[in-house]
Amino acid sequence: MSEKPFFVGYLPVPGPFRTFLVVLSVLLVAGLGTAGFLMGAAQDDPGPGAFRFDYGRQTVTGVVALTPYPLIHVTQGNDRIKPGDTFMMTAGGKSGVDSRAIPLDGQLAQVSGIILERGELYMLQVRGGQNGLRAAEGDVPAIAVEPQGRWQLTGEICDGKCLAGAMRPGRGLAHKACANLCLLGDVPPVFVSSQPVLGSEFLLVTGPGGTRLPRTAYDYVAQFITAEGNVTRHGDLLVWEIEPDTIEVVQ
């Protein structure tokens, strides 16, 4: 009779087979862990953007303005948000707050929500219901809108919410489909400039004359492009009125 070990399902595993299976299992687990680490290390740094739940819910008062995307120019802040700050606003999921903000355009309002933050880019995800965005009493100060001239910029169009931290990395070709869905849901679009513009890397991007970003520009989302348009300052936020017919993909 042969002395070689032979596996039978209803009998104990022979010693040599048991040793082989243990070694194989350890190597398989270690190999999968190493492969996962190497794949993760090869990805681009997603950056510091994130929901700042650690800040807690923020409630401030300010003037609602449509650019045409909803902004809140803070007039009464708190320990973290100061008067004079300007925030883009969005709702939960892939949707904006247009239906709630449009009736309050140019009026004083109280807004409450969670901050999304990436460097100097901030967005406020407004909580649902009446307590998220509602009219407030008080004098409405004038918000300065200052023309900054015509600029040719190079960079990338992204949706502001995912870029600010709702998705990591929130930019690049892997983000293109998600970004377009957010923009179709009226999330404010943001241009990431390759060079600072008047001290800022991020600009709210609209169409000419402060109109909505044209759908033709959606084809260029998450691509490295160059284009021209007028820049204006709304409070402390820069707005770039991109001209779609000047868009060119940078190879």
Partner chain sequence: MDVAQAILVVIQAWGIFGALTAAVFLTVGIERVDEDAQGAYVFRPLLIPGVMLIWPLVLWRWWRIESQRAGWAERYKPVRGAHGAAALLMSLGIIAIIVTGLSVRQEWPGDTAPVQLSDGASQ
Given for the second form:
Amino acid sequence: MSEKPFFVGYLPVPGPFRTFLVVLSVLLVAGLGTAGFLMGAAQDDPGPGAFRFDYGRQTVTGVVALTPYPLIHVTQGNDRIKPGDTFMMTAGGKSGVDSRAIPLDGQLAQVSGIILERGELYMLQVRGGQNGLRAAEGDVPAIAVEPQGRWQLTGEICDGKCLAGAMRPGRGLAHKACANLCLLGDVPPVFVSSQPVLGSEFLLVTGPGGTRLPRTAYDYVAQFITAEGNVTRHGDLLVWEIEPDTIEVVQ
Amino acid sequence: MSVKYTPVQWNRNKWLYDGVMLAGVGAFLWIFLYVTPEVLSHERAVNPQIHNARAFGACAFVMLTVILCIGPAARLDPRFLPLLYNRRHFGVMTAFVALTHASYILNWYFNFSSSDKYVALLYANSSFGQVAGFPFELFGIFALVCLLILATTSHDFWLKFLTPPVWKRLHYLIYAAYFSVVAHVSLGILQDQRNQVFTIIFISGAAAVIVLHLAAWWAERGRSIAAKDGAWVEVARPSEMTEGRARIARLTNGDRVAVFLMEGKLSAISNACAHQNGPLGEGRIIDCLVTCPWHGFQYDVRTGRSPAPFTEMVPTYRIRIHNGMIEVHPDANPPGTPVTPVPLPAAQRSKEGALA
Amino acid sequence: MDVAQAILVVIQAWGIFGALTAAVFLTVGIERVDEDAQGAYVFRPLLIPGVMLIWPLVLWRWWRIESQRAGWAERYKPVRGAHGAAALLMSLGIIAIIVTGLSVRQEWPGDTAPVQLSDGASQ
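Just the form predicted alone so far, so send over the form predicted in complex with its partner chain.
Up next: the whole complex, starting with the chain shown before.
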């Protein structure tokens, strides 16, 4: 005990301490750098979703249908969006286009915006005000809604916009609060199924009987769940009316 | 302090300390932010805002882990004491890094909605009744508030104003903060992360903190307690004393006394430094002054007073040699009360001389 | 949302009280409670955030010092006893929360196929 060096902050560091501290300093800096590398390089792939600004602005015409989340059944398309396609819409930020779409329910409208795309899922972030969504002239074709029966599906409820590429990663529990915020802002919720249902991995998810996703289901957003409900086909898009009472967290 | 307060009291060692810590933090952030995107072979990169948030969040966790390891490491091995010396600066750095993480999160996940982002932060996820999906952000907010309290009350003024025991109690928030950070990670990113490297680093960091704390706690359990003999308390035999060093005795009221041998004479002062209640008895006598092992505050062992111009004082104790034992009286004298040192018996002194 | 807004109002009120306390304490009070602060001004802005965060504690200490209720001995009672308990509690809490976190962690149920419970025509 008697000859151990003694460190005093404002005095020169004693010799034996100095070597120890130099080694410790090097280890600390190297350790922090290594930790930064390992933790940074351990990040998972956030998926292929993205804003497709490279496609340019898309302007198409179609029939507005409320599920209650508004859809467009395309009647006049362009190079990328074909007649017969059905897609969801979102406004800028964490908002839907409900206030603009509801007055146009069942009518022909022109929509304009940027595509968000993740594999086969895509939606349009429409421009602000009339530029994004306005009534159009023309004949309104009848849109068939085909019941596909009752299904038990397994997967995850996400907000369609972040999932489709507004955020990477745009799903998962770390992102849950953001997803809820999007859903509260009327962004359409999308169910990612564990395996394709009638050819689709992604389904628009609503409450039973054409209602909004009930608030009780928000507790399960971003968790892997199984639940039951009727599936209907709207154009080429599947809509699942989830029954909140049947939701169970996958063990 | 006893000279006028300044914003930060610098010295060479503090510059070196801060330099090393900044280099470490800089290395972590630079590598995470700019090197790892090159390594990740994702079809599309993680959003820069999320990447930045993760970098600063991970960095804050690692910094906090290092901070929490320093204390017990220094108790187990005094060579780590220099890391304790300027730990406050590292703590303030951590608070800034954590704040940066929080602002990236707030301005990304909670922005762009029709609600105020602070309101959104508090109400977007209200799944309080479940573990998975619990609004883990709350743990992060709590930890951040703790870190901010610790960082903003780190100036020496606060120690003197609040008194070291109150200040220390307040700074026990670090334990709550660390638990909260671990909970924030466990119920947050850990739920999503599929690459187990992160899980391993995270658990190893938390485990290191736990093991070191329990080891230090265990090691200190057996430290000596003074036996009580009437009003006076036995500390040690004269032969157990070493010149320039102290023996620490715990009194029945829980206070600790440091009995020093200086120039062959015994003096007793409180073991608690006036600055942060550091263990004076583990210090040394340098230039006739007891020097605290934590931050180098000094006291004259005979009076309990710091040398001018400093004005710190610690309580002194009466001391005597009775039936071959060194004894102190458990009633402390008011801080700065001079006590005449008691010479060691001649036989003992000659033994000391022979040893020297 | 109402609760969230109410919490924010409370936080704002806390900050306003803190700012007022800081204004008074750092101009008038600090010199009365600590002679080392007399004539030292540069470091005072550094204390503003701290006062704003823990202003009730500041007011309590200020009152203790002004009313000379603070005995000298209370400065020299290190809080060692609580240290072990705090470390132990933290350790147990960490173990519990990590175990809990890992136990609820889910794997993507990619093996589970969708099940058709009834066909479309039967609806």
